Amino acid sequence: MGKGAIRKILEFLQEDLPLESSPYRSLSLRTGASEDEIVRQIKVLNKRKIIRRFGAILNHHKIGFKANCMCVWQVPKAKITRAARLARAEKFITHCYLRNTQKRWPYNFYTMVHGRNRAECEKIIKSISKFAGIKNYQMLFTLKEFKKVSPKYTV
């Protein structure tokens, strides 16, 4: 399969898949590859870790997760590994990053916490604080969502 066809597959997979019995049919027509060839190429891309995962995106608000909190933490170097391990193990944390601090912003560790309500988010954060031994953090709850889309990359 040529690079042009692979590029079309990657662009196609960044959009919503058609909800039909043969979602790769239109891609097959555009690339000239059979649907089976497309599926094989997707598996190769996944094995090479170019595609990390393949799945449905749920509307978390509609299933009851109404609270979102970006928690920023001031984590000493010696505690980063433990804090990251605890955050990764928490199923209601979807993002976890280490970043540089700034002059008036001492926070270097960021987690995005989702819960059914504010109290549930606070409970998760307090648990991580206790077990990681981190006292300095700020909870920044979402007030209003203005944009939320999956990134689309030009390949």
Given for the second form:
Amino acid sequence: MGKGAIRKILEFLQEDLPLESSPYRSLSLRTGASEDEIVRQIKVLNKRKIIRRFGAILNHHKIGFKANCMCVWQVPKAKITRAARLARAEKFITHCYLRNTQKRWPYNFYTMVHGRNRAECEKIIKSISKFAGIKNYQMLFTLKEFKKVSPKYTV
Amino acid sequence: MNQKCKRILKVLQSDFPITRQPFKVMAKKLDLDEKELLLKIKRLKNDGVIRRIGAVLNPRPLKIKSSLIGLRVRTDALKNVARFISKCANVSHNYLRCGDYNVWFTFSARAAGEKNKFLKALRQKKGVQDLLVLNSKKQFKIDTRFEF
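For the form predicted together with the partner chain instead of the form predicted on its own, what are the coordinates?
Starting with the chain above, the whole complex follows.
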């Protein structure tokens, strides 16, 4: 399949899939590729990890996760592996990153924590703090969502 | 939300079939009629439970870099600064958070120039007192599927 057609597929998949029995039919007409070819290509893109995830993106507020906290941690180098392992195992943590620090901002380790309420988030954070042996952290709870959209990348 | 809807959401989130007629395959698995399933999914979308069905791309192979930016903004300028940030197409997430640094957003772009240009303009906005650029050095986890 040509680059142009692949680009069209990726653009299409970043939109909202038509809720029809054959959701790729319109794309097939536009690209000239058959629906089966499109499906095969999506599988390849998925396998090559160009696509990170394929499926429904839910609104976490609507399914009961009302509290959201970005917890920033100051983790010494020797404790990073352990902290990351704890964050990975915790199902209410969706994101975990290591980032650069700045003089006035010593936090290098970031976790996104979700809970039904603030207390649930705090409980998770306290448990990680205890088991990873990290005392220096800040809980930055979301007060307002100004913008949240799926990032759309030009390909 | 009833059990039936929960099961539908679970499959849609974690097990969406990549095939020519995905809803037909899903319906069979869930022991539902395809029309009934599509109707239920449409309802969950109208209710705002489902934001979107589609793909989330991995920025790395596309050579897209994303940064987290933290800002300290004076309270009286929040509304204007937030609006300026949200308007930018490179910004996908923008939040007000508790703490000294109160505005946090993500910026993704292929070229660093785009980001620098935007941040330069942002620094000059009234009420912006400080700005932190925090680039990701390592990703340990990203999994936005929710178990509920």
